[in-house]
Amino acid sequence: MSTDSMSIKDILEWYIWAGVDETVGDEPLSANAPVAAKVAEPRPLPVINAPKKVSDESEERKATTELAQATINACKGAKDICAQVKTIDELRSMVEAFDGCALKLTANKTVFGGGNPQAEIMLIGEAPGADEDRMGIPFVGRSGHLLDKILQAVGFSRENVYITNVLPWRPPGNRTPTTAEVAVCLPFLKRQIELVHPKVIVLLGGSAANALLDNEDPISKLRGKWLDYSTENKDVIPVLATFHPAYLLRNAAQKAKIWSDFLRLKKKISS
């Protein structure tokens, strides 16, 4: 039989004895007809929440620039209250009356350092937690306990010591405090060391090491080892990184290493 003289179902039924089920072409073709070239116009791509145009890129960098100006403005502000209190308790009273940091908008107290500003150890963590920030008291919950614990099996305790952390106001969440927030608050912690002018500065945590000593070193790496602290006064104080209590509730296995790290402190203060 002729192409010629096939019918449409004709065609059709050969196609499905050749195996052919399906078909491909956005219009039917005739088997006897000329097949075109065609070109397909190429169909745009549907946009998925596509971003919203600047509609002035002067006020995004301008907002860009006034958040970092503010940034700049409160640490100075930090840096000159600093220069000016003579004592902790001055320092105290600055800071709790400081509006410098969005921090204490959702902290419930200011958590200054507390124990012995006469202390020969300074111990400082990095920010308040939930217990410390509805006390105002610095290491009070179960990471506090387990370091009294510490403390005593070396023989110190928290009427020799001084604690503080970097931060005096509890970050939402207990998450990780941004670079600006510590840059505000770090003069606080700076004139505290000035003040209380340790013989040995012990830094919980690699938060604490980061931003005092002003690197990006591990704590595993960081500790074991003593490091050195300058002043704004060029004074020198030994520092003696290790653990976080609250690191150790979570990993008993490293407790043995901070039981070493209190006994090189020990030997240090005894020396």
Contents of the next structure:
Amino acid sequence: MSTDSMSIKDILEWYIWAGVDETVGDEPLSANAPVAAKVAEPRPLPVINAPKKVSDESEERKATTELAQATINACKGAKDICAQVKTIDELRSMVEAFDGCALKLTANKTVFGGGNPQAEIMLIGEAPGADEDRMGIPFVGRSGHLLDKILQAVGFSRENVYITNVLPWRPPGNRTPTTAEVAVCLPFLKRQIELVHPKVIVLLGGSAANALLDNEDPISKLRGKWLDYSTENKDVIPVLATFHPAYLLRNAAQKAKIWSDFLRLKKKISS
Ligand code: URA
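So the form predicted on its own is up there; where is the form predicted in complex with ligand URA?
And the full complex, kicking off with our chain again.
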């Protein structure tokens, strides 16, 4: 049978019948070729993935270094701004104009602090949620309504407090902020504290507590006792950490603890 009259299927079947069931290269090898010639011209083993992997790794390393450098630059930019501003309104305008945090690209509004900038009590949450992002005001959603009720129960209202967040922009889908995002925005929070100069600070939830107190302790360990926060000017402000109202909405059983924390706050302010 000549190959001219054979179909490809016939040829493959013939190969299989003859025991040829594996391909070893693109070029046909003659069984009659001199052995020496075969040994003298070894075909390099096809190494397909290794070089790409090396370049993937170096690309990854380059991207990580660039991101770290961008974060360092953004932190420095934020600190430089904070060193210049003298009033809370100036700080608000500067934060609104700041482009060093990528969260701003996905947020609708910059949510700066709200309430009374002359208040004795400063409340600090984590970051705006969907409602705050829409309105540009902190704590106006479900958590905010619960917070208003708690404040009311101990005799306070929004006029008695200044409310802000660690981050002035909503993380997409309310995800937990990254360490880099917190690091870039923290100078703005610290400057707000200096400019408002409250008598006491209440940290709402673990993220705010860890960011300002610079630790990783769980909120269950931090809450319920007076701690100290030192400003850059070395003023010491008493700080009380407590559960975030959003946590309370999911865990009503913790109501008694948040209630006792706000009574502790009331006592401190009255003293
Ligand atoms: N949760 C926060 O931490 N801050 C807000 O402003 C709203 C919800």
